[in-house]
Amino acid sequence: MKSPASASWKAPLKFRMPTAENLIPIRLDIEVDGQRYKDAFTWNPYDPDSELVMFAKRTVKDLKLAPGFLPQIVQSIQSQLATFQSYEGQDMYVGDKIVPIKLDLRVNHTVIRDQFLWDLNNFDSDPEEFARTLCKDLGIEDPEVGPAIALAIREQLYEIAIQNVTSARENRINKKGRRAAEHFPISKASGAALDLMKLFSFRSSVVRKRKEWDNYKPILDLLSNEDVDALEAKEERSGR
């Protein structure tokens, strides 16, 4: 689905992820009888419920989880899907937004930190393809890193899309005749976008200044087994 050529501050769109595929991020953190299951992945919100139940059954079987996990996995995913679907059909303002996306991830032995700009008007964008290309460019061989990067991107785009719905909702109660720029109340997500609009306006170049290069340079670290064990022990303590 391509972004409408006439998209502007005055023309709201219907809520959706600003990507080619309308996949949404799902996170699970479930504990049953002292056994804990954590996972994160994307899901097609239009898949039938039967697919969800099959996924839960397969997960419980493959990971040898207690039977009590089955209904909780199904319920957690359904709840997150319901939240997404509650926004469907609502207006959201996009305008000409370029937003910063930040990565700070540890996947197994790989730590990656990066930041880059994302065009919310590009509805052909593909976080999964971007992640595969980034992993290839950085020589990352762990197959779990790419999906984690794509998920992190989608989570941030999802939050921004929700903020855009809020902006559109607030705009409907504003007085008539307000300037187009006021369609975007400053918020955690939209404020960053508006600041970037000042930097990347039609009159300015999108080429980064030399002093900004280091800010957009990916940082990649490979941890030793000892480092991973120490981090996982720390994460387990903090999660209690």
The other form holds:
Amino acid sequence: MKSPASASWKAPLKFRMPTAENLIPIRLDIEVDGQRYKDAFTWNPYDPDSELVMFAKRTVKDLKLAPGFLPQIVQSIQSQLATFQSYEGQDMYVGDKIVPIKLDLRVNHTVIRDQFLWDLNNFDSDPEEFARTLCKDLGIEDPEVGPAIALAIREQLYEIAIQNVTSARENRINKKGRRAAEHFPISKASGAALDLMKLFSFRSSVVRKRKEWDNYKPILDLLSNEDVDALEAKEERSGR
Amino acid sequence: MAEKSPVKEAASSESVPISNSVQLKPSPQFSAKFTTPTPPNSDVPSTPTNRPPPVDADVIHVPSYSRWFSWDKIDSCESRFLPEFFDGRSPSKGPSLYMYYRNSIIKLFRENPSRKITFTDARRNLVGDVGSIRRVFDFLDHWGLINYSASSALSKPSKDTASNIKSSDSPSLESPSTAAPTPKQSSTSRRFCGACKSLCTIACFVCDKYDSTLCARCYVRGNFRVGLSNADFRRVEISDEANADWSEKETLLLLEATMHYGDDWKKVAQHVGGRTEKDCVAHFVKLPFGEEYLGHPLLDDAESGFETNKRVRLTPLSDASNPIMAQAAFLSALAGVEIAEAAAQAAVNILSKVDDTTASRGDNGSLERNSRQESEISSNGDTNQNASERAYADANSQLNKEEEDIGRAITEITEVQMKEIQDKILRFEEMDLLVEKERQQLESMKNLLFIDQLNLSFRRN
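Can you now output the form predicted in complex with its partner chain? The one shown was the form predicted alone.
Expanding to the full complex; the earlier chain stays at the top.
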């Protein structure tokens, strides 16, 4: 599904995650009988439904959750899947888009903050691979960080893809004709998207300016137990 | 099984019957291992040199059927059971990804081998989509590479799912009623569906490729693993006899009756009592012939299961009216002629020895019967040999015929192509002629024009 990079306006493609594997991020946050279950993972939407039930059963069993969780989990995953599938048939415009992806997460004792540019046109991109390499390079020992990073990236990509779909839909309704539509996706969708032409034109250089270096560096923090507790308490309070 | 010797021994003796039933794939290395079970101690060296075993020498028990495992390599059975990583359909899901999943799950388990790791632990720590992680986890679980500690109370090693191997015998089933079955039950097995774990009653669908069993409902709903289609399943009827299992006594009566009455199944049914004729015949045919009595591994159930497809055509006496001979012929054809002969001879010898020493035993009758049957088998070996030779010659002649056919077809094709080329050449020649004529015409016209020009210039001057 690689589109030629020459024209800035490309024919609309069918909606899909702009990654090598069409996996979607799923987030669960269910509360039953005072027990709270929060989780997030990647799911393959083409797995059969039996897979879903199987997964829910195992999760309930492994984590020793109350059996009331089972239908809720199944329902939640199914609704997120349905949302994805509803977008699936539609078109999305992908211009020359390089988007910044921001990471700002806390997983157990590790806090990671990072920012980098991601090419939306590259349908061979692999957030999992990226997350694995990042963890290895930064020497992160907690194995749960990797999946969280991959998930965060996927979620952001998903958001952007959805925005592209909605902008495509609006463009179709918009009667100004094709010419105007050319500029719409680029300028309208997600103002943080950089214009390739501007970035790599002959006037500016490809090398990043020094003052921007700090923005794009990964910051890794290991918290102590008290910090973790304090943060968790704060999150719960803000969540309520 | 074995007496309570050190844990390792117990594990090894447990491994053998498990491998008996889980041995579904016929790669020759498995049958070799099958006859020489070594204690699982020797499995620790499966960890290669670059991963030193933990200093306090915790021995990790791995069942003998998983001896192929190594950190750096991918075995063929892995690529068979988890083809999604190896068929190149998606660019990022490759063998290296599979190895990353597999090695991390196993490392995670081995950090704390006395505790079973759950799927959720594993998937929380791995980057990737949970569906494929689950499949790898189930695969490892089923092959005993994780969660296999002999100390666990209820060894329910794997959760069968539609994508997993289905063994027709007890260990991987969850229902507690499977405490009952003896090794005999491997032939009259209760079929449990791999996907929904319900007892299959009427008919079940077996997939030979991945050897999974589905009940009719799951099959219809399409509850099979990714990559399979409806066509891969074949229908297997389960008779009601599976619900009423044959006890030892009944089987004994049946055998006695068969010896006495031979083919008269009415009398046999009477003798057995409580079974219809059809049941008797069906059960008799299904008996794993002579195995329990002799303790001889005449055959490998697994081998027969696989090779049935290939060798079905070669059973020479398959339509013999005598069911004993049919069974014997079938089995010996599957095992191979020399093997069957050797086994039969050995069995007869040992039986005669055993006969002498245990002459007063109550089960003498059955032994005698079996010795008679064994001698019949050995005499059958000869006829089998001729039959298989004939079959071999037939196969050869068919091969030759096919080769000739192919040769002929190729020559025809080349002839046709040459004719085509000839026709083309002819046509080109004709075209050439035409073009030549045109050229000459043009030349003459040019000449005329020249003459006219000359005339004109003459007139002027």
